[in-house]
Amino acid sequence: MTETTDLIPRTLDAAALGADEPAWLADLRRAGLSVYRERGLPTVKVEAWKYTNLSGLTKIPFTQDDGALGPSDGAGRGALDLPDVHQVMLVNGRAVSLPGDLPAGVRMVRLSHLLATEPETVRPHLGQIADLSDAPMGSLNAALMGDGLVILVAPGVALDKPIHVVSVTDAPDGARHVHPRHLVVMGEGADATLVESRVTAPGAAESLSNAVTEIRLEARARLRHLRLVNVASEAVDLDLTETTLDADAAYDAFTLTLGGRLVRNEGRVRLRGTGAEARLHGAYGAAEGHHIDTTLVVDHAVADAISDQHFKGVVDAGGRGVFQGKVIVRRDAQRTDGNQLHQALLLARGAEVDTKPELEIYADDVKCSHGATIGELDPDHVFYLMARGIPESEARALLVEAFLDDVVEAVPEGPLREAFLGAVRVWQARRHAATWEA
C-alpha cells in the first residue's frame, strides 16, 4: 500500500484546535474542522469539484506551515513590477514587511496581531462574510487557518494609491501546506484599488496553498480587486473569496493566472443591497501540465443589482482551463441583470477546457444571460501578420493578447494595465521558449 498524507492528522483532537485563542475563533475552527472531517478532501464525484481533481495531493509528503518563514532570496520574483504603491510582502499568509506611510483611516495589519491586541474589530467580519459549511477546502482553511492580512478602509476615505500585496507561498526544505486567511472592511463610500501578486519562492519545494478572503463593501464602497496568480508549476494553489455586497457598492475584480500545476480560483459575490455591482473579469493561460480552474457564484439577494462575469482563457497543449459560473437570482431580485460569457482559445490540439454555466433564476423580472465559446486561433490572421514580415511565434503572440484586449480592460488604463500586459508578455515568451526547446 502506498502511503497517503492526511492533511488534518486523523489523531488531531477538536478540543485542542484554538485551545490558546478566543472562544468563538476556537468554535470557528472546529466547526471547519468537523465539515472537513465529514466531507474530506473533495473528490471528482463533488459536483463543485468535478473538474479539478485534488487527488495527487495525497500523495506529496506536506507538513503544515509554522508560519515563522522570512523572505528568501528572491521572493517577490514574478510578482507585478508597480510603481507608486503600498506595497506589502506575505510569506506564507504573514506579512513581513508592512507600509508605514498609510493614510489616515488606512490600516493594514497581520490577522495575528489584530486577534492578539484586539480581537473584537476582527470578530464581526472573519468567518461572518464566508459561509464555508458547504466548503470543503474553505472548511479545511477554517480550521487550520494560520496567519493573513487585514486591510481596514474607514468610511469615506478614499486610498491616494493602489495596495499592493505580494503574497509568496515558500517551501524551502520540503512540502508544506498553509492556510492563509485575509481580511478586507471597506466602510460606507471609501474607495480602493487592491493588487495581488501570487507568487512561488524560487526553488520551493511542492506546495499547497488554501487560502480564504473575506471581503465586506459597506454601502457605496468600491473596491477594485486586481490578482494575478503567477506561481510555480509545482504549486498547488487554491483560493476562496467571498465578497458581500451592501446597497450601491461596487466589487470591480480582475484575475488573471499564469500557470500552476492547480490552481482554483473561487469567486462568491453577495449582492445584498440593491443597487451593488460586481464584475468579475479575468483571464487565464494554461499551458503544459497547468490546470487551472475558475469557480464562480453570484448571489442576486435583493432586487436592481448588476452582476457581470467575463472570462477568456488561453490554453496550449497538455494544459487544461476549467470555467464553472453560477448566477443565483433569489425570489425578490427582481430586475437583476446578470451576465455571464467564457471564451476560450484553444493554441494546440491536446488542451482542454470544460465549462459548465448555471443560471438558477427564482424571480420572473430578470435580464440574465449566459455564453460560453471555444475558438482557434484564425490562419488567415495568423498568414496576414506574416505576411507582413511578423515571425510566426510572434504572430501568434500577437493575437493571443488581442484575444485578452476585452477582457485586460477590466484593468484601469496606465501603468496597472501595462504590469498585467506585461506578465501575459513574459508568460508568451516563455511558453514560445519552451516550444522551441521541444
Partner chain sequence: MALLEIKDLHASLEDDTSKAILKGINLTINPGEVHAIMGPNGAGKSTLSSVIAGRPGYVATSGSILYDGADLMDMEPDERARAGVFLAFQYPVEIPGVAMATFLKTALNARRKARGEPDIEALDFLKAMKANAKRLGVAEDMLKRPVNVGFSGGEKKRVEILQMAMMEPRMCVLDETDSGLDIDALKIVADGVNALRSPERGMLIITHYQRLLNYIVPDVVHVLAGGRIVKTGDKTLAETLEAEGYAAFTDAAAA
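Return the structure block for the form predicted alone; the form predicted together with the partner chain was the one displayed.
The following holds one chain only.
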C-alpha cells in the first residue's frame, strides 16, 4: 500500500470485511477495498481530479468514526431554517431523529437497520454506481460505509411537505473521517421534495465526510433535490450523488455551497428512459482558504431526453472554484436536448476559477450547447449604484447578491427560496461585516 491509502486501516483484512453481512454486501465492500487499495486517493494526474488536490489529507491524523456520537448542542447551526417540513437529523451519517408523521407509502429508515433486518429491500439499489473503478472516493465509501438514510416512496405517492435532512459532521475529540451512504427510491409516479443542509458541529476538529447518495426515479416520478453545503473552514466535504431516471421521470436539483476547506459536489445522472428530464442548477461562494469543486456528468442513453446545467460562482481573494461539466450523448440518444452554462465572478486578485465544459456526442440529431464566462464586476454597474449614494462596499455586495439570486430562482418559490436567499445574504454579510437593506 502507498501512503495515499492511509484512510484504510492497514490491519483491515479483506477476507474478514463484511463477514457478518449478506454475501452481496460483503462483495460490494471487498470490491471497494480492492479498488481503493490499488488506486489510493485520486491525484491531480487523474483527469477528473486535475483541479482538486487531496494529497493534504495524508498529513492529517484521521481516525475512523466509531459510531458513538449523539447530537450536540447547536449541531444544526448554519442549516436552513424551514417551517412545516418532515425533519431528520443525522450526525456523522447516523439518524438521531426521524419524523413520526410520514404519510402512508413513505418509509424513512436507517440504512444499518434495513441491512440488519431486511437487506433484500435495498439490495436492488445499493451499490449501483456505474463504474466503481472510476469513482475512487466512492470505492472508499463502499468499503467503509457505516450508516446512512434510506427514503422509500411508494408508487403514486406525493409527499405533503418537504423532507429536510440536517446532516451534521462532528469531530469533537480529534480529526475523523466518516462515510455516510444514502439511498432514495421513488416509485412510479411518486412526487417529493428533498432538502439537505450539510453542516459541521460547532467546535469540531478537522473532519472528512465522504458521502455517497444513490437515487432511483422510476417512470414518471419527480424529485426536487435542494442542498445547502455550509461546512466549517476546517472541513473536507466530498459528496457523490448518482441518479438514474426512467421514462418521463424528472430530477430538479439545486446546490448552494458557501463554505468549507475543500468541498466537492460530484453528480452523475443517467437518463435511461425516454422523456426523462434532469435540471442541475446551483451557486457557490468561495472565500479565502476555500476550495469548491462542482463536477457533473450527464449521460443521455436514450432518445428524447432533456438536461440543463446552470451554475454560478463568486470567488474572493484566496478562494478557488472548479466547475467540470460533461454531457454524453449515446448513439441511440437521438433528439437529445442538452445545455450547460457556468458563470463566475472574481472579486479580487488572487481569486481563481477553473472551468472545463465538455460535450461527447455520438448521435447526429441533437441540440446541445455549453458555455463558460469568468470575469469581474462591471465597474459601470458599481459606479451607477455609488452615484446614488450607496457606499462602494455595499454596491459591490448588492451586485454579487443579485448575480447569485438569479440562479437561486431555480428553487421553488416560497419559503424554500427565501431560505436559500437568506443563506446567501448571511454569507454576504459575513464577508463584508456590513449590513444593508434587502
